[in-house]
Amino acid sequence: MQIAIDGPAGSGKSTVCKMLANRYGLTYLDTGAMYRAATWFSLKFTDEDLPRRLEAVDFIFSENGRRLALSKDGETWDVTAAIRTPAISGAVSRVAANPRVRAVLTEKQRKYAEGNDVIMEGRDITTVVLPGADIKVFLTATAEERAKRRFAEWEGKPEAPSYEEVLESIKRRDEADSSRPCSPLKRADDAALLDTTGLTLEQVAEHIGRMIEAERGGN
């Protein structure tokens, strides 16, 4: 089984499909984590050829997709905690809008997704990665509510942003996201809609839990 969980910045993608992981023993990859590892490995390689690089680095993903590794030419990376900075933050957009850097990790998204149950989660899952999914969501809430979601988590963190720097940060965010030419973050025509504003994440992983409990049924 494939199900694909689409949605801009802050709109519960990652709890919420960790959750669902653990209840259905689904595989979860966050690929919104990936294109932060790569803004992090362009800060690092600033002299080279990004896109050629990801080639050769492996993305290893561990306690079901809640720790990130980068491992390369014998060196390996927990970036685990570095790609949820702020400063990452800032930067991923720029690094996700080039379709080299997409082509790359799009290839390695749908390798990771093969003879597996499997629960992904990005901004182009329905649309380019796994179109073909079983289940396929569109996650939304509003951008008010998105930013105060981010700023929880950032809250007592060095270097911590105020909520208005966050709100800002979410506006321009879905902005890049939603007009770039490769990939751009939309609804899929046949992937359901679901506003997640004033709900609880423990509501939204329900609600798609019946639709996961239902294909399961019907299969």
Contents of the next structure:
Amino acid sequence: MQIAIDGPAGSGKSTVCKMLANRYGLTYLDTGAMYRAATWFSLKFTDEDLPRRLEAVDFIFSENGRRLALSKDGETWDVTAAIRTPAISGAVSRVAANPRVRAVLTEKQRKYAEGNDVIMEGRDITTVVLPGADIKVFLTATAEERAKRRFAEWEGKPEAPSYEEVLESIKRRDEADSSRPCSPLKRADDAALLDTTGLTLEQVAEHIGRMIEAERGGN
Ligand code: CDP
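Mind pulling up the form predicted in complex with cytidine-5'-diphosphate next to the form predicted on its own we just looked at?
Below: every chain and molecule of the assembly, starting with the one above.
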């Protein structure tokens, strides 16, 4: 079974997908983490012919998608924490707008899905990566609600940005991701729209869980 979930930053994709992966024994793939890791790679090394260099990079997920390491020419880097910094969040949309980078990562993502029961989340999973998925959902919420959730994740951390900075960064990324010519963030006509404003993530997971059970039951 293939489950594709798209939506903007802070719409709850990651948390909900992890809950569902645990409950239904699915392989979880966070494609945003791959774009973030590609951005980390471009900042650490060089932007020079990034797409070609990325082809030779292995993206290794472990702990069912919770950790990500990159491996190339016998060297391995665990990038789990490094890809969540504000610097990467600020730079990722530019890297993700590159059509050749997208082609390389899309191919890797489709390979993960082959022959596996997957739940894959991102911006173009329902439209480009797995348009034939069994279940397609577009999650959304107001920018303020999404910023509130993202801000809460930073609570207590010394390098935490302010709420206003988080909101600004989310709005900037929404605009960049929705307006790029290549695979923009948009709802597929046949994806279920789920506005999560005012819902708990548990309620969202239950809603999609019912879709999974209906699909498994052959409905
Ligand atoms: O976790 P958050 O919602 O902040 O974003 P993410 O899922 O980690 O994705 C980070 C960025 O990667 C997005 O803002 C997009 O620019 C890009 N992305 C994309 O272009 N296509 C995807 N399938 C997933 C992410």
